[in-house]
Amino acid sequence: MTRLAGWGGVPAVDARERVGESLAEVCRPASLTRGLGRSYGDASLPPHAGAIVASTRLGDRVLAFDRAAGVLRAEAGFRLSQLEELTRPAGWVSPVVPGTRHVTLGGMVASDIHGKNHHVAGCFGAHVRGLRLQVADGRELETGPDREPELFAATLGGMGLTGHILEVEVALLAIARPWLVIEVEPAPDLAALVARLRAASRAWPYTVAWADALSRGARLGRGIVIKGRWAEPGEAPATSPIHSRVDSRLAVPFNLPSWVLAPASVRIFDELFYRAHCWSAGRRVVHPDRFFHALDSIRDWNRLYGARGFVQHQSVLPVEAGDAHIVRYFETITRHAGASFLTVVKDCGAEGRGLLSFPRPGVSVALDLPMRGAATQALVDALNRHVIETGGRIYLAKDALTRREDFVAMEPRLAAFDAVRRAWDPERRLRSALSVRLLGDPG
């Protein structure tokens, strides 16, 4: 038995983990496939203790890389870090990049990840040309936009519940220089932050904002807007930057005591972080990992939250709900003392083709919450009431505490997703702790 948990550390389940170079073989008896465990909550955990989980760790071979067309096909366990080291020197990068490069292609599909360029590039699934799946009855088949399109759409963002993902084929993004030009701009309050984030989206392919989740009054939601684009010839060297320059030099060696991220210490961090970025505002060329994967520079940073772990709540509030709801959302965070040293705000673009994909046009807010039992559950419940009221949704790859009734209330696409699962897996052989919690699957 192996004790498994997501990146947040809660919940944890004892499982029988199968590892092998043949993904088709290790997946056949498993109820779920698991990559590197970087989803935060229970999405990569088995439905009950003792269940079999297939690991993709050894299924990470490149099957084809067309350097002229920029199309890569690899096994599901191929990591984003491996992809960047292989393709970036050749002038190609992943079209969508999440906050960490320690994720697999299979996980990127199952979560239909989005990045700082969602407003122009959509989700990762928009660039996937094909998948090789092993469905619940053991058959292997090719899926894509034109091959079993309903199954393909349900698999994008389907959290691994429609079939074991064995192979992924994706179209990459061409770049002129492997460096990023960024511009940092402070915003004194929430209204300015959202306005500047939206304005930046019209001119910059990558945009993101950090917000001070504990400030109140006139400074509610103050923060930093960061914009980025790949450098053009003449702006940066043609040689690719070295990953080791930013990769995991620092480490958190053990779980820190809970007071480290108490509201008082987070308030001090927020003040210092805001002032530091005000002083460093402006434009410069940076290593792409510093922009895309800043937290990867601290190995095991999840230990900052101590032995009780943490949860992340990420939701998107639709454009049509109006900006007043964003203010109310932040007021709920401060009212519940939702101390989070990492509160990220993004401007999302059009909805993707994945049946349960997260983004839709609106403002996304993600915050890390130290696990404090009932108090954390109460905050998540309160935030979800906003999500339901506005017609928004939550990101399943981050969730651990949403109640089933709340998820059903906020997810009108659930019936279509269930129909695909009934067609391909009527006995619910493929399931997870998340699907038991949110979809009513048997435990």
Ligand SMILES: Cc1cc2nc3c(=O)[nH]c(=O)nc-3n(C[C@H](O)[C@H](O)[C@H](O)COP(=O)(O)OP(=O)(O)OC[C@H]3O[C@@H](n4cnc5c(N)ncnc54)[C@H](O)[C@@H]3O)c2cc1C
Given for the second form:
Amino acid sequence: MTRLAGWGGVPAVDARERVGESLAEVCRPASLTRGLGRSYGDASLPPHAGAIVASTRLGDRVLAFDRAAGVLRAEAGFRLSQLEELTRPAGWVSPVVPGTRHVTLGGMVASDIHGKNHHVAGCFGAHVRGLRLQVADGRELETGPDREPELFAATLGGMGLTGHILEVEVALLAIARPWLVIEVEPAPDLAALVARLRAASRAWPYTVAWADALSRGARLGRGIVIKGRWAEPGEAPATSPIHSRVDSRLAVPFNLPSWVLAPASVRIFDELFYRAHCWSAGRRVVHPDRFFHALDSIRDWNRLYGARGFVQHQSVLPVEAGDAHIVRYFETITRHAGASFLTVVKDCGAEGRGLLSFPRPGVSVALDLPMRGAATQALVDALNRHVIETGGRIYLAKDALTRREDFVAMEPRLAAFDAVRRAWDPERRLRSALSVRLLGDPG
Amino acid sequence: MKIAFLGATRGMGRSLARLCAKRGDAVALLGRDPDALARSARDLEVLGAGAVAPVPCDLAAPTGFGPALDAAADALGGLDAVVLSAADFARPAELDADPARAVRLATLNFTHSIAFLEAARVRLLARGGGTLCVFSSVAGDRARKATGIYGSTKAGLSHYAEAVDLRDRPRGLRVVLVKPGFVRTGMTADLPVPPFAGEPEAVARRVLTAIDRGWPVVYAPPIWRVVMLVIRALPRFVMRRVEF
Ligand SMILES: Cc1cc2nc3c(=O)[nH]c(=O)nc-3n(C[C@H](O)[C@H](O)[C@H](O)COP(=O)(O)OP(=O)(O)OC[C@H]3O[C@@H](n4cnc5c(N)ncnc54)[C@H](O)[C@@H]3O)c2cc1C
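Rather than the form predicted on its own that you just supplied, could I have the structure of the form predicted in complex with the ligand?
Every chain and every other molecule in the complex is listed next, the one we just looked at coming first.
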């Protein structure tokens, strides 16, 4: 038995984790597959204690890399860090990347991850050419945009509930130089932040904003907008260090004891983070990891929250609802004193193909909340009320505390997803702690 | 470098083969599962191996060792190094319950391993030397309650490797004896993870350095050199009591 948890450390479940080099074999008896556990809540946890979870950790072989066409096929456990090491020197990068490079291809597909370029590139799934899937009855099949398209669409963002992903084929993005040109622009308040973020998205492929969700009044939601694009030949050298220079210089060696209160941890983290990255205003050329995977510079930073862990809450508030809602949303956060360091704000582009994928046009807000039991639950409930009111939705890869009735209220696509599961897995063999909590699966 | 592996579709051997591939070495993959061989071969090709040759070979079938090594040498145009990382493993309870299982483990990890290494040794010597890299284990350094049979095969293998080094080094054969501590591979997936557990990639990096520099013995993770120094020095009555 192994104690398993997501990146937030809560909840945790005792599971039987199967690890091995042959994914097809490892997955067969499992109710769920798991990558590196970088999703935050219970998405990668088994439906109940003692259930079998397959780990793709050792199933990480590259099966093909077409250096001319930029298409890569690999086993589901292949990590983004490995991909970057292999393809960047050849002039190719993953078309969509999350804030950490310690994720697997399988996890990127199952969460249908979005990046800072969602407004131009869509989700990861938009670039997936094919998936080899082991479905609930043990059969293996190839799916893609033109092969078993419904199953394919349900698998993108399907959180592992449609089948075990064994292989992933993805079309990469060509770059001229492995360096990034970035520009940092401060914003004095929330309205300015959102406006500048939107304006930036019209001119830059990568945009993101960090907001201060703790200050109140006129300074509510002040922060910085960061814009980026790959460098052109005249702007940067043709090579970059293969091993990220910013990776893991600082490490948090153990769970901080519980007497280190969250606000103090938050301040320490902020300090380390800003010192490591010196985000001052202006334009310059930086190593891509510094821009894309800034959080990786502090290894195991989740331990800052101590043994009680933390949850993340990420939602998207639709454009149609208007910007006034965003202000009210932030006011709810400050009212509950949630102590979120790094509140990440992003504007999302068009909805993709994935039946349960997160993004849709609107403003996404991601918060880290130290776990304080009922108080944290109350905050999440309050935030979800906004989400339901505005017609928004939450990101399942981050969620741990949303209630089933709230999820059902915000997710009109559930019936379509259910239909696919009924067709391919009528006995509900594939389940997770998340699907028991949110989809009403048997525990 | 032209290098042949027995056992490189899994665990530490696999990580080592990938490091070699990344720097452009020519690699022969000896193993018994054709699907695993084909997948690993493709992996090594994409990672940059100068050449990759999958060769069927099973630690359970010693008559195939010589022909497999010859096929590897033919495919790569010679051999500079041979690595044995394949091994059998079972929990003590399984061995207690099934004497035939215990004999099989002892046979594969000692008798057949030595048969393979002998076949490799004579071929390397015939072409003027090279490197023989043997994966043993810290379990062979001192007897423990929990790993009697596995540990004794590894003790035998370590003894053999040292003897070959003493005898054949003047003739150009270098022996690199690897003694891993607990490493998180598929083999150890079911076991509780003890302190000082290592990752296969880190172990592989250290072993490759040892191969390049010709270190005779390499502990990985390195902390185990110190741990075993202490454990080896403990008197028997203490070993009876400690749950090491
Ligand atoms: C610091 C940090 C920053 C992040 N930034 C972003 C971001 O910017 N954008 C974003 O979208 N996400 C982001 N994430 C979330 C992260 O990218 C996703 O949760 C990702 O899916 C985790 O990958 P993993 O391999 O660890 O998968 P896990 O966390 O292990 O699993 C995630 C889900 O995928 C399923 N799964 C995994 N492998 C398979 C498989 N082979 N077959 C079927 N199902 C599988 C699991 O069952 C689970 O439901 C971030 C996470 C962290 C920790």
